[in-house]
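Okay, so here's just one chain, in structure tokens, the form predicted alone.
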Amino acid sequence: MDQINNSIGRRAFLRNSSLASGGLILGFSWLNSCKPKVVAAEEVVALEMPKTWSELNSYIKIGDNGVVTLIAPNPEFGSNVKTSLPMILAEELDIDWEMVIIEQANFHPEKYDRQFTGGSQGIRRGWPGLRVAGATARQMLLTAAAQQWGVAISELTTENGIVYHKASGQEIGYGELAVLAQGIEVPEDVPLKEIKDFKIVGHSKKNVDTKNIVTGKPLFAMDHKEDGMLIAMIAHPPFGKKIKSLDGSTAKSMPGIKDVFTITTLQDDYERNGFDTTTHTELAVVVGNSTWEVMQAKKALQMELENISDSEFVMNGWGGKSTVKVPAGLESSENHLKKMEEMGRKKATVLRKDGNPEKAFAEADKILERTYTAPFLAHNCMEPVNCFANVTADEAVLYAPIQAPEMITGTIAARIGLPAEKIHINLSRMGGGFGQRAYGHHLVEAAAISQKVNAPIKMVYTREDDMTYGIYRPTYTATYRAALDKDNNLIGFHVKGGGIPEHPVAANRFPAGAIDNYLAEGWALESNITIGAFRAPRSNFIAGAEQAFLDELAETMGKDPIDFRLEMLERAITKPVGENNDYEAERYAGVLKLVREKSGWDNSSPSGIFKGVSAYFCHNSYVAQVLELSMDGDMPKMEKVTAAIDCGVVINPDFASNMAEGGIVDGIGNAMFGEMSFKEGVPDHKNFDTYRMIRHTEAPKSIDVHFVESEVDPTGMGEPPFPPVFGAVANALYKATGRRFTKQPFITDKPPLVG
């Protein structure tokens, strides 16, 4: 076994050690990257619960009848932590899985010191801290029944919640050894297991809420209902207006309406954090009793608009404070469009430069260039936006679907007044996330709309509200070019990326680091239109172009695409340029050959598939795919896709796999149809009937999904294996069409599809 000192991991145990309920209660720092899972007590088949069972934030609960219970702080968007969160727990603590229980807790910043769900960190941040939690109760466990054995502990072992003796034949549960346990300190220095001997980590656990989710148990903020509650909804001008007054009198005379008004969300001194994110501050609101009544009295609302100003607000974000300029004026796709081709000829920002890639590009034999464009997404979560809140004049109480409920708090005290430790969030299991759940202004908005009206509301968006109302994902360019010297070899490689309103550009990923003459640049513009977080931030846009680009490249210096790859991975393993590269080639070559293995890239393909490759590192995880097409006409067909992800240990396989399916269906379905555009401040789609979503038929036919096994600590996927399917796609449509695609969505790019 490994020997971890667990001297931070003893001072938080030491806090928060105690005895209750007749069992042992382990506290843990959630700052250590403790993270907890969540399970249901009517999972565990025929468990008998102790008969006082305390629900006590951050702590592993073990019961005088040794069941083991562990509250999440985190809320589950679905990733699955809250099945495999817990599994690293039981691993350390070598008991039963049928043992444990999962609790989800609420937000509680006292007692929790990270409750955020986001950026493929769940399992990364969490592996640490809860293997020394398992592991430390385990030796406290052991130690006690060392001391009423009278034997050493190195005599002991443990097996399913149980410490044998073997010598002796005695063996006792850990349900009675709790109680013993009371008085032992805990331990510096913990062994963990080899991972070689895991019994739980490694092999696939079924979903905990999956029981709950099909027979309908209540699990969302959705399903929360109170005495007394109303249903609000809210309309919000275009961008780039804002109300100047409201007449909702016919609305208010409508059935079953309470009141018609607007509100102020953000106040224009407000100092915001990272996820105050939101362009619109004014709203028009109805309140009334029933969805449909509030939905057929919004439609009579009689709204006068007015051109905002330019204006500005303070961010305190993850890099310190920063003033945010908000433009005045009605955007358009088209001029966004024209503006970023104007501003790919300007000089921009240099982000990383080696060597002298201006003398390496001046003295090429040939230069390569291709520029790609991506559209603003909308995140399109299948669960509406939408929060209850009760806010009286002692504390709100808030049922909300939200991925970082601390950074929402203090904005909520700030507009309604209370205290942050007055105000009490609960987290429910969310319908999709995608980072959009990641900004909190839904919980705003409906604690202000509770205080207003002085009852308990809930508050719930039309998909119209949610597509039209911002937190996009950027509009994005980037021009790739590559100097090549008479005998094809590559000796300068640029890349000059931006956006609105920021670049996508990643400088030290490959293939930084492997070309000695490289240079990387990025510029933004100004907008106010709202973006934010969306699955795999920048790098959803960025690997594609990339990736597209290097097949092309490829190409042109007649070199196999995955050959490529590997011949420029091998130079950074050898001799890398630079000391910022933020990969281990060896692990990017690694699932490249897995990859090539798996989906018999060297054989020949059937005729009429066609195959693209593509291969990103992002969120700390490694992956290549190999895509396999068809063409039905002028639509393409996809076939299927071969993936080799390298993400550290794997928790549980099942779930791994589940994620890169997810990823992979949603890429391809935001490659080729994805689109959300602007004409004067207003979005062109507003609902599933314009805005195209991936269907059931252009889905692969299969998904073929291979881990790396690895000792590695793991690390992301629910984002990793999203970006490079996009260069895949193009990549495989090349082959079938003859033509490079460039712009996104690839269903628009002109001419079509056959080429």
The other form holds:
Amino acid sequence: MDQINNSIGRRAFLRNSSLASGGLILGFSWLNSCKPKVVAAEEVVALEMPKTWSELNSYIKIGDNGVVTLIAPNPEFGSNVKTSLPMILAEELDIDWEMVIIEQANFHPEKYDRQFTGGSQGIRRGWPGLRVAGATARQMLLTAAAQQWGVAISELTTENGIVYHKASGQEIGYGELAVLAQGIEVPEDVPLKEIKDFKIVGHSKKNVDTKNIVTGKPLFAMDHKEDGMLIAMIAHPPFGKKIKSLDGSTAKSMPGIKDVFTITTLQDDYERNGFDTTTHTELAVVVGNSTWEVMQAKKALQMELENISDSEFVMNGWGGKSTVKVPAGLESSENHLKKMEEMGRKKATVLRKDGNPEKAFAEADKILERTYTAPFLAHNCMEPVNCFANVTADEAVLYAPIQAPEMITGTIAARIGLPAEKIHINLSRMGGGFGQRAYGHHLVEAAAISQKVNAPIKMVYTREDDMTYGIYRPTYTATYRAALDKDNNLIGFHVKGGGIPEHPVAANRFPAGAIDNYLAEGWALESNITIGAFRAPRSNFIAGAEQAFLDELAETMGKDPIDFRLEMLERAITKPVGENNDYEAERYAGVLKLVREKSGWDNSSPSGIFKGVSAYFCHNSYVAQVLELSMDGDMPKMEKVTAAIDCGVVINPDFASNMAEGGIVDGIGNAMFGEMSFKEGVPDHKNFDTYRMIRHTEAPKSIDVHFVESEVDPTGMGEPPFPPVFGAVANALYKATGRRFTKQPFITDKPPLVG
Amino acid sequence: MATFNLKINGKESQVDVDPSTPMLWVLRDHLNLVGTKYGCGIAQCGACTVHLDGTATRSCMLTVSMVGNSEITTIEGLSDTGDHPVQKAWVEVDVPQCGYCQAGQIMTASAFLEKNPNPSDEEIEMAMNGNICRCGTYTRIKKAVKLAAESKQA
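Could the form predicted together with its partner chain be shown next, to go alongside the form predicted alone?
Below is the entire complex, every chain and molecule, led by the chain shown above.
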């Protein structure tokens, strides 16, 4: 058992040990205190509730009638963790999925390990511990049955929530055993199922919340209401500005308005953690009775602004403690591009060097060079930033769309002066996250506002507040160079990437390891425009750039783009260069071979259909894609995408496909249209009238997803399908137009795609 | 402030609000019908779609004073038990990821199918083009709309 197992195991059974002498929990009163509840699967008829529940560990409660409540530990933002993590528990517990109730956990670090949804790590990190939690509970039920019947555990089997003693023909349901099992000492080193015996994992189960979503149930923090609740809205300055003074007198006199004030969310000397990103520590706030009234009053705020000065703060993140500098100035995209071009010509930090790349380029017969750029991107989750908070003298209760509650509790506690254990965060379903909701500034803001007005409040950002707030995907650039000898052999490879305010280069990923003479460099420029994780950080740019360059390189070398990649991967398999290569070349090649077969790559395309291929490894999973498009005048129409994915064991196949389909659509959208730009610190786009999001008619007509059959431990699906599609779009567009698209969004790449 | 008598989901409701208040906020704040979602406030994303006398309408720009005697249907009133063919198709195809936009998608799709019970793929795409899904579930939405159309034909 590795450390993760032990950690989850210990936490899971804390509750159990305290209950060992306490006996049963009463069914109905307990249920009433735990909401929201959701009935499993697509069943219209609710399961009959048991009279009593036995809690075997912090993830599993078994009712006396055999109904099982499984706890979904991680916050749900659409990646299906609320369904697929409990599937792992159910598998090892060996129960009937139709008898399951899924309950969303609140944030509870003592009971649950790592309640963090992000980095495509939910399944990967949950897998070992949840298997053990399920198997251990099953073992306790078996022990109880063995004691009951006076037989050895080895003579017992389980299936669908029933223990069998086949030799005597006896059987007993988990519901009857659970009371006895609860008192049994928690066993160690329990056996896990063989993957080939799985009956739930690997078999598609419907999203447990779909029925509630399609009937409009209040699942989101935005939907949360309590008696006496007021609505709060904020106003924030543009980048490079802060509030000098606020005149809220007009706003305060408007109908339904209770109060207008400014609020400081973080003190300047507060030592921030890596998820304490906040653009503005001081905000204007309007509090009133209803959303519309507050929205109107917000328009009447008179805010005098002033330029910020250079400043810095201490951030104690996962990479250790560092000082982050925030430069003064009103930044514009035009200047960003100029500065990035200048930086691209200067020396940068060497991230990795193999062989002698300088010599290879000096001796090259031919050098292929191409520069790629991409703009800042706004997350644009469909549910705007919001949070409910009720802060009293004794405690704070929040309902929040938050991916990383563990990272913000301490900050809330410090801000409102309550101990962390008095901060109760209910993990509402999120209307999207994509990284943005990992940063919990909105929880701190809501808590501070509730404390100030001494009332329960729901803080709601308008779409404009949300889109212009910051925490964007950074703007990036990368220049790729390849050195070829007179026989057109690849003898050197160089990538230099930079960005504001971070570089995108993953120096140890492919094609590192496949080329003797390799150089990777990176640089970054400071900015007062805040950035944050955005679906597959860094990979979401560098994958597309790299895969477009490899496509052009293959063409220059006269090779089929898949053959070329496979040749390089073969080199990385048989004679890898360097020791820190951050990918498994066999699995990388595997998805390329699968996508070649499934897409019919080697068949000639029908007239008017243009194909592009791309493959990338990030967040522990491998994805290859072939995109087919046609041209409707100047505008491409996405016909079909075929994807081949290796994410190890696939927990919930149909939903894993859904994730791949969504990542592909999202990637096409951002490659074609996604852009946040600035003039003098002011974002150019504030709402969906000018921030172009992909729509139905622009999505591929069909998406065909294939998974590599595997018994490797599962890895994530939230991010990996997203980055490569940028390259597939560029490569298919080249086939269609004869032009290499290097500047995202492609719709504005000069000369314009349309026009 | 003024008093408005509204017909919503087959019931009479009375609210006392400013006449400029959009139906979106009347539904969400005053009538506790929160299935209709706020996404953009400028009729660009479709998350707030309701039926106004059967026509898909953006409730974020429909003021309460414009409603008059028209009947409004929200996602909560589309069916009693979630068994409208479009809702059933959404479950069957397991469309939603985050789910936030889906009530709006369903309201657009259900009004569309009443007017065009046997649509082509292109007609579905065009009809649904005003509803943004940030998670990118468009291919499943199209599949579900087709399935709903087929089940209504059956």
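Superpose the two forms; the largest set of C-alphas matching within 1.5 Å is the rigid core. Residue numbers count along the first chain shown, from 1. Just so you know, these numbers come straight off a predicted model, no measurement behind them.
- Residue 143: CA moves 2 Å or more between the two forms after rigid-core fitting.
- Taking 2 Å as the criterion, residue 153 counts as shifted between the two forms: its C-alpha moves by at least this amount when the rigid core is aligned.
- For residue 474, a C-alpha deviation below 2 angstroms is recorded between the two forms after rigid-core alignment.
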